[in-house]
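Only one chain is shown below, in structure tokens, and it's the form predicted on its own.
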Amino acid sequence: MPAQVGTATHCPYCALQCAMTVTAGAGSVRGDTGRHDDATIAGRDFPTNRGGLCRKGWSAADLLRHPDRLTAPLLRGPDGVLRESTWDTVLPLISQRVRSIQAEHGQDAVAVFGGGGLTNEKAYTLGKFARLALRTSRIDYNGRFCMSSAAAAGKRAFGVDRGLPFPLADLDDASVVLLLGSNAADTMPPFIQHLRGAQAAGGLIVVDPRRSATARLTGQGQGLHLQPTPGTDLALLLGLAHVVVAEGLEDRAFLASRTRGYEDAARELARWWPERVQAVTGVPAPLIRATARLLARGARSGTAGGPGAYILTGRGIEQHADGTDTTTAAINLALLLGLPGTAGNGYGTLTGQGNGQGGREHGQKADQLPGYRGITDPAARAHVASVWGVPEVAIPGPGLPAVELLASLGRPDGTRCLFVHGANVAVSAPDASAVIAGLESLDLLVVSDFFLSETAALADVVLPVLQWAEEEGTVTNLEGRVLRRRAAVTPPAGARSELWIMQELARLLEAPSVFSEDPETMFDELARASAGGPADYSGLDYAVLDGGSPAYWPYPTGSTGTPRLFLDTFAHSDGRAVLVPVTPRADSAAARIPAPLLLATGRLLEHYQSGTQTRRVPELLAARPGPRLDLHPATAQGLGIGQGDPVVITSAHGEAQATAHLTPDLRQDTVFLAFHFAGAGNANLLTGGPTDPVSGMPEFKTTPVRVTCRTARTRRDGQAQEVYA
């Protein structure tokens, strides 16, 4: 038998875009499914992993052949139990119920949630069709969740929202890098090779309140480590940014020559004196005057073409309610170095979902339009309103962020309907004991999905869709490039594409304009409506895409794409990069005196996202097989816990039960919990709270908590009684 041609593609996980080659072996179909049973992946070379695969990535197949694969609609019966149905049943009782919910509660009561792990074309789509179709403002994503403060802090400063404004194989010729609330050794690891020219300098700098797998790389004299209280980011950056200041190390003519705002901002600045931080931060004020003056030499090397710097920021400084402020102060930061748009030289943010750059570029977020355009704009507006073909006044305004979309469900002049794609938002959304009774008390809930996840169990309608291998589609990675991502199996017969789905409810609900299966007519008329936006597709298509030359937007026709953003100018109209002032918060972490114990949510190696894969395959849920709370020995012993006793975390939102790990790597103030896991172990049960007033990102890593523990005993009658110590 002829061996088999793999497909290359890339995984499905986080947004490195690893590439992967995809073998479908020849024999052993399971069934009627049409599924191989023996697909196979190979690491791949590529820019971002030149080969590598984390183990997630490496296990993805499993995900292939799994018997929880779902391959028929589900319905809820009068009994309130889910049974198969077919298609031609399920889309007219949803098109019926759509049109008689909005008869009665109104347009608005029909809302969409997207997700970060969608392919381009399905979340241009999905943003088109709660407009056109479903005649909705109310559309939001999971990125609301991850990259929010990030992109909004960027198009503050820049003018505009890139992750990596620069490839990431510029990082490995950097002699120094800033990583910032990213543990990146887990949760993407290929990335770390990047870092090995900084490690070997000496000049790696992490800043985590744990230490973390990446904190662990700057030992043995190969960084420094810097370990402030949670929440307290802002204020560590705004010390750093003084002693750039106050000791003459910034970058003067960069400052004259390509920025604004310089004055306001260091007159902020110098409330911030290393003494004063290091009382807010912990952060010992040598090793503040230590970080400044090392990127300042990185800096300068870089300036003259030797080993530069660069800072990263990653969710721990961004999962805030100051979110976008704190993100600001890293970029004025990196601006008062002149690092944005200097060769050799750079500042950027790491995207952590698959698609969670592209994903929140054409059109799934409330207040935007394909090509990250705003939806307020009239002349966005009109562009977009002439690829669709329809009027200007058919698009409806912006809608709501994700945490108030979330908190309307079931109200009576809230959301009454909900559909739900790539997203799981019981395990992932905060406050989720409120979210999963709003999605209990809504009308009609749909959610597509290829695994029947925590939301999809709750769903009035769950519909099976195809997974990453079975699909053609593109994304786009944390460096701004487009991707190809290819079909390599045969999906399940009764699984449909999500695009094959929305084009056959718009017919139904009789919407105007284009809806079609075929990813690459859809593709084409994103390139078309992003077309002089930000996010410039205009001059992108399959063909350029398998062409094999890389692909960095903005790519407007004629061109050959933008590897490296803001060399000659920033996206403001006057061409300069803002210095934006900013100070921390009355009601901050850093003003908890005495500071409360601190819970930080976050990822593990094993997992991603709120766990519907990963707690499929095997191998990993047996590394990873549940909640487990790290906590420091002095803080457990404090609180008379011992390793691997049963805990109970409360908080004002809720509580959740966990297994106790005693780790040095944490600060006595802090208890660190991931959010993959799901029941009683949901993280989320604990978070809550005030968003971000620009980003509308919640308050995820700095959750007051109680900890204490839970042994079972047994009472004279016999029976399990719960005991908290």
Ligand SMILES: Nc1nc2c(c(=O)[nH]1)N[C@H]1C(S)=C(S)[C@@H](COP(=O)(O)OP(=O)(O)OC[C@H]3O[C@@H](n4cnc5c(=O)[nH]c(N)nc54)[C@H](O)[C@@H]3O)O[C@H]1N2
Given for the second form:
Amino acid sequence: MPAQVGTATHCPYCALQCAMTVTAGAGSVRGDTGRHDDATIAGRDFPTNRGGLCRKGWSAADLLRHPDRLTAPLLRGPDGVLRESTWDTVLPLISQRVRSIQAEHGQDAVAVFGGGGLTNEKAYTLGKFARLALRTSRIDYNGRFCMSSAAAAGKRAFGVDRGLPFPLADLDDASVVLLLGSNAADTMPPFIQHLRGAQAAGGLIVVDPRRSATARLTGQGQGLHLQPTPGTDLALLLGLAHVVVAEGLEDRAFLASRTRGYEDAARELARWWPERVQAVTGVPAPLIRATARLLARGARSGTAGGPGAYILTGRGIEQHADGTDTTTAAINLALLLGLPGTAGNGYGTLTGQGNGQGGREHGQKADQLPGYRGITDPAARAHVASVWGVPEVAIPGPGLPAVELLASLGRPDGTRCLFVHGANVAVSAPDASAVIAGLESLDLLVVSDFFLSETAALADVVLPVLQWAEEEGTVTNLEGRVLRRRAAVTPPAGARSELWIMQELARLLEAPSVFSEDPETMFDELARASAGGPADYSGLDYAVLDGGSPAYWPYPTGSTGTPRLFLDTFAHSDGRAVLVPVTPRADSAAARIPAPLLLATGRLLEHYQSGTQTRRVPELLAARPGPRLDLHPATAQGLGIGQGDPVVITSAHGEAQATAHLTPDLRQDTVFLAFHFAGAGNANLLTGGPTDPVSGMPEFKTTPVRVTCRTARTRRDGQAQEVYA
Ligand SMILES: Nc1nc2c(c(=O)[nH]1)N[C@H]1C(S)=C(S)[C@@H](COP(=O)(O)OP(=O)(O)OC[C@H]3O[C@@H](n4cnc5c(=O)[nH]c(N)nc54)[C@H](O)[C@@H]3O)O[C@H]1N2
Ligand SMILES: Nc1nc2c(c(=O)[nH]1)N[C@H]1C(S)=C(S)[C@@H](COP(=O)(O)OP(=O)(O)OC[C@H]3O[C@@H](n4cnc5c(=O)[nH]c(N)nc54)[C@H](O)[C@@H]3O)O[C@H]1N2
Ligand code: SF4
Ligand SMILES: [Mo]
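Requested next: the structure of the form predicted in complex with this ligand (the form predicted on its own having been shown above).
Below is the entire complex, every chain and molecule, led by the chain shown above.
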């Protein structure tokens, strides 16, 4: 391919959506790597990254012509082996199987699992494809594992869910930033430049059971690190709010004019005095008081037009079976201090996946229609039906949230056929061994991916799709800003766009509406379908986006977008934000303490999610080659575990293997394992159990476990026990 000028686009990975310029290369094979010099990447100036990229972003071009890249559909033969096939074979076959499965088991026997990495166009089309082409209610997606608690809490309190209701650059002027369960220094490295003001003011506060890379940014007087027992953040937040109220630090004028529910919420706070909270969380009472006072000082300064205070949440407090209530407690604290809706102060959550925001707005969720509309709302149904050109009854009702959907796989009355687009549930879903068994028991599993992920490896049909730099589309970043992704390189022959795949399957399945392979056509339709909804994109089209002016939703026809929500009003009908009283449940993770040890899971800088992509980048794999269990030296000593020992971690759901890494960065009651690895080292072999009753979020961050050393085990059992295959 001839060299060409660079194309302005954005990173394939996380929600920071760093701007980059991708320049197609000569396509020659590079040295002995077997890789094509297909493209080079340079950071581009943009308000979220200001030219910076992390290691994953820099190396993303390595995946474009990776030797593992899928370039033809794969079909499992009668002998059980996946072999290359043709599009003309597999698509009619899929549609025939779908028809026969539905004829025998009903429409809902066919389901779809989507992903927050899909572009808006693909996410929107997937929701429509599920409801109109597959005629099923069963669609949900991996955002259920990611943003669902924050989204549910945000909707409950503010009436709308946009991760950051303000541009990220607003943070630069803050004097206090409270980061709850976010390790942004590893998960969004260029983001941390926005924390420098708070660090300089001594006001960066990080709440994390680990002394993470982000927690370390608080050292040398730059802030505070609160290190609670995993799963106890709800109590901690009630303690912080208790101090605010007890010391009269709340913003009474704001509470009176802009909120409701204060009295009930404040009553609950009375029981959470700092010494009691210390007993539950392990965070010293003086530190709780100091944090509340620092926040209140920042908030007052922000309200007066000076450097203000922000509270931001990450997955550390949200990915719990009580994640919605915990996030609600964070919102209540923010509302007490008058942060949301006051210029100079703010509250938000840091969205995770590349299109984690847009992906949760346009109909991949079980209970949702495009524009962030509810699927049971008659007006929303009527509007979307009119855009789709179908009678309202053609749109099925709500489906099953992700964990329930995966639990239904293969059951006689459950899901018999699953389409997966943009997720690797065999690695990333809780209780992975049960999920794998469910996938294996399906009558038909169809996975679209560009690599043979662990989920694709179980499929009956694998459809090779395009990568980010090969197709046009849009994503909505963590600020609610809609961005253009652009095609910069030519895709490998044989791979197809997902929009084309859905168009062809919709035709074969005689869907009663238009499906187009053209992203712009689908975006225009999405914009119309979203008109009047909370996430209104109706004033946007590719020309507006290509014009380069920032496009924050809601962006109704005739507007120029909304960089800052809530300055005048919240989205509830009375315009007020709601303080919802919350309290730790009797069955919460915190109530299970004392447990032998608590496993927290999360991320490493070098790997992305299930690792399908980053484990294929040699430089990233070399830096973090396999599963490593972090534990405190004192904990390790008590268990007879030494640095580098092979360990077995056991929970109520299963067993996983890793190498011990001793570090004083953890609490002694906590161990940490990243979830980027498959097979015996998959952290999700250990997770599972009840989900959050409001959001459907699984418990990813607090799992009681036992840890044993393989050699210690052998000694105790008195015989060699081959734990490692
Ligand atoms: N390198 C990298 N970057 C990524 C991703 C990736 O996979 N790799 N994924 C992207 C996506 S989809 C997401 S959602 C974001 C996630 O971004 P983050 O939320 O920053 O990531 P995590 O590592 O899951 O969790 C953050 C922190 O929560 C802490 N934690 C665990 N349990 C608890 C608890 O009970 N309480 C508190 N307060 N903290 C706890 C962990 O120690 C961890 O440091 O990252 C995005 N960016
Ligand atoms: N224990 C534990 N488990 C977790 C978490 C945790 O903190 N702890 N975090 C959870 C969170 S926040 C998330 S977001 C999930 C993520 O979990 P997953 O979504 O399963 O992780 P990914 O690796 O991003 O999987 C995306 C897959 O889709 C492919 N892909 C990428 N782009 C596209 C595309 O445009 N189209 C198609 N068809 N395929 C594409 C990739 O190659 C990859 O195989 O994991 C969750 N699981
Ligand atoms: S921080 Fe996120 S968006 Fe930026 S380069 Fe890294 S992975 Fe890509
Ligand atoms: Mo995520």
